[in-house]
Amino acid sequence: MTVETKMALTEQDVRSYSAKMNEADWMADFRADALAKAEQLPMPKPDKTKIDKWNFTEFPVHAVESASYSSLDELSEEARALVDKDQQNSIYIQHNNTPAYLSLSEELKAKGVIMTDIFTASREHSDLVKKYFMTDGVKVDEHKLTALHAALMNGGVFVYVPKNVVVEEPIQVLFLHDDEQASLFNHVLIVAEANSSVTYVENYLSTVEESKGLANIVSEVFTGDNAQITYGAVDVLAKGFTTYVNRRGVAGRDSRIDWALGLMNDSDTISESITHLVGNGSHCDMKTVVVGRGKQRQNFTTEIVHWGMDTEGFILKHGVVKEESTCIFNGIGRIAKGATRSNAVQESRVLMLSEKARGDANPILLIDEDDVTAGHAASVGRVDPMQLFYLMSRGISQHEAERLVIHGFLAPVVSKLPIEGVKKQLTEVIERKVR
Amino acid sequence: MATLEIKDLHVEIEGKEILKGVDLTINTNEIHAIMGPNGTGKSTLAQAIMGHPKYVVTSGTITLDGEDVLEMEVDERARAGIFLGMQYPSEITGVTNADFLRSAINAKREEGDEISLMKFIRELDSKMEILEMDEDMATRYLNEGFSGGEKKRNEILQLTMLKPKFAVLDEIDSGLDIDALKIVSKGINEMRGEDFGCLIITHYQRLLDYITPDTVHVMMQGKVVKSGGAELAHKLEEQGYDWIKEELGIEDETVGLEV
């Protein structure tokens, strides 16, 4: 079978896009390079979800022009609502494709804090750029998609925390989508060096009623020794996207890396969150929560991989189906020989609302080294009836205990989101697909 | 005053009949006892109030000021002002004990008179205090990783939070070590008046030592068999219940299902 894809853009196109975007002149190679292999890379093969009738590779144009802002009082009501203007003094704004708004507090820019948009990044940071991106974490030629990514990348953002800095506020980044014709290739890249420690969070909020595009979303997070990162996310992406999304980490010697996920698309998605615990003692908590509604198929593939001596890897991943959607859970737990003394642990459970809803969670451990502790635990079922029976026999209405109950069971997202603005998105989102 | 009244009451769980025509009238101002042994339908009665789904009424009416009890949904019955403090209660992961109690309080309230937060907070607190719980289990997730004691005060803390006019306890003393058996007594008392009646089911008299109650009732066999006043439950701790059954000619007390 012959997995060569004619792409809508061609070579000169995608050099002739790195200039005008102003990077490096290496990146315009590098896309180039990746271009070619896109061509010839297979799709990947998420487990349990049928994808070769997706559109990953058609969309109507590589990237649109949108007005910036010159203050955040020009943003969208809804976008306005997610930052606490007072209190964010570190936040970078994209809309659609163009780097809209940025601003980044003096006292980090002092400590030799960066954080700008990826174009900019790899001209002004062309050294760390190089190092990171799409090397060590997600590489080029994983398959077709992550090809695709780095030869059309059309956005993100590059945030670096140097030695011994330690970021108290988070940092918060908007992707807003507002024009249908418009794709995200979004490139995020986080490096905080040793010791440092820093906050990231970002929403994708769309507001088209049905996008045309694509969204092809890389993340890529890397901690030095004993630093620590903390990724909030909530992906609100319209119906009508063809949503591929990747989020790596990549952690060193008793760093910590923890995400907190809400992924609230109304999209067709393909998730794929992967840490490396590469360095001994070095610790990941990845938790995820999943809304499906309506005719949505989504597939969430979380793993955490464990090479480093005494490592600690926590999967949490709740999810609600209801209506005539589905979602597959895959969640991996991989433990490397000689990860000695390593933890393993995952709990994936999937709340289904309504009988044609369908809801798959597969818990998998894969170990090969003998002196580890492993565990999971998987469900798949309908609100418990005896927790309803106690809310209702304290006088809370049928209708008003599920919602209590399905709010419960996504809450442990919510909660760790720190911004208060973006968790109050997360359940209003939440409230109104479950509704 | 209120009354919730029992008649002929008949009770099946999958099939097979655990109530075989239970009487009872409660008012309020008025505190029961129910004691027995353990398989002779106490916590079936308890359940068959509050109107738990697996528990079929086949027969035999409960009503409340005339109401039909029978007739209403779960949360029905608690707005009208039926309490049941459970054995085992549930725990719900991620919504926390406060939040829980307020959605309860404003469900009893119409739309636009919920209470106020400050007024929450304060009542909150109070009771607390009354119960000896730590502050924080206001802000933990409702009876996630509770103790045994820990559940049942909180069983209490919503008793006395929601003040309904009738409470059923089932077996709230199990599983409680002395001081908290007087803690829980203490928020039980509280709530005793003219707008508060309370049906306790217990095994043991020691309860009942901290709460006097007015009737005390036998189950045996899914019926009550015996009432008498607070010295019938002295004399079933001195003697047990062999007398009971002795007179009454019953060989086996239990209605033949494992609890």
The other form holds:
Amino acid sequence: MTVETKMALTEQDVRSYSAKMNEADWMADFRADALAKAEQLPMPKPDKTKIDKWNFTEFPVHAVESASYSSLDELSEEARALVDKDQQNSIYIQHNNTPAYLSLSEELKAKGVIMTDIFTASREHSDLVKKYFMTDGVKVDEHKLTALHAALMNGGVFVYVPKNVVVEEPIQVLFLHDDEQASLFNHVLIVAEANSSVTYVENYLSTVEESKGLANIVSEVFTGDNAQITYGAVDVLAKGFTTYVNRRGVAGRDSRIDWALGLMNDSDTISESITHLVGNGSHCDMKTVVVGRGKQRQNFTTEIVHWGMDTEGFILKHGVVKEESTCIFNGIGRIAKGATRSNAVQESRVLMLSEKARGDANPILLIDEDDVTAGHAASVGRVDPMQLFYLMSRGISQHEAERLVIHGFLAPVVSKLPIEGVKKQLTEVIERKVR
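Next up, the form predicted on its own in place of the form predicted together with its partner chain?
Shown below: the chain alone.
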């Protein structure tokens, strides 16, 4: 059974927006078709979280035009603090829904590396974008929110690394949100061809206290044979958003996709992080840290699907919930028939800091092959009173003792994040959220 939903925009609206952004002609048709599907497709059904009363379709305006930057010095102090001073040659900044700043080194350009906003990419690199955009990664017709994303996309970035090119320094992208009316329908598309590698670091930063918009964010990551992508992200979106995040990876033969995710939003959030290990010998490592507070409701599904032989997938998630927030961790290791000698391992742990906080960790193994290795661990619990007592007996206040326990609980994940910049930023955000 499908449920009809009144869309905020019409087909003419999305076609007009596509024309305004000077996209490729095929993108306008793509948007219109997705909008028609969004009206009929059902909502996703995240396990143990009811979202039937969440607002995913109504927002003040579709796109907000904001200022561009001629120099990084024009950024606010808070935004400038996120920019790696040693990596300023390869950076893209989106200001609300406006492509605001782009810098890519001449050396990378000469090697064929592409980094540009998603609108320009659809026009200037049309064949590449059309090949990967919502085809083998996230599908338009998965459910209402993926279709809605395709129809209303109002920002994003395209990164392409050709064969045999190794990008030594991380590429950084900052999505800056400082207008309470703005909604974020961002699409990130990253492609690393055979024998290439790149590290991509992404920040979502809200500098308003509360938002009136929606966040419907999709990332698609593709590795060719023997390629590697390391994807680091720290999400800090304001209270008031209804947030849907879908990050999807597709790995080729002997390739690797590593995720280092700090999910620090203050908004109600549904998150899906799914990687398909398609090629033989492919590898995925997912590390996620979450802090929930206030009355937040959050649901995180992390899944690695093994299709190829000799594939390896590792999931590590630690979450802290305080006050009246709730957090659901769904970890799925799926080994398909024929994926012999695959290895699926996961660990999910939730720490509850108050009587009204609620956490749940659901490890799931779905195995259709015999010659494999698989395992899981999960725990949900409260702060150990003996730990607090020990610290307080040394003259440490209860508040400071709780803070130290939280950092200690998250440290096994934070310390293993492969990107130093992400690790530093995440530590600072955690400190703000638990103080």
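So that the term is clear: the rigid core is the largest set of C-alpha atoms that superpose within 1.5 Å between two forms. None of the values given here were measured: they were computed from a predicted structure. Positions refer to the first chain, counted from 1.
- Core-superposed comparison between these two forms: the C-alpha position of residue 24 differs by less than 2 Å.
- In the core-superposed comparison between these two forms, the C-alpha atom of residue 15 has shifted by less than 2 angstroms.
- Taking 2 Å as the criterion, residue 392 counts as shifted between these two forms: its C-alpha moves by at least this amount when the rigid core is aligned.
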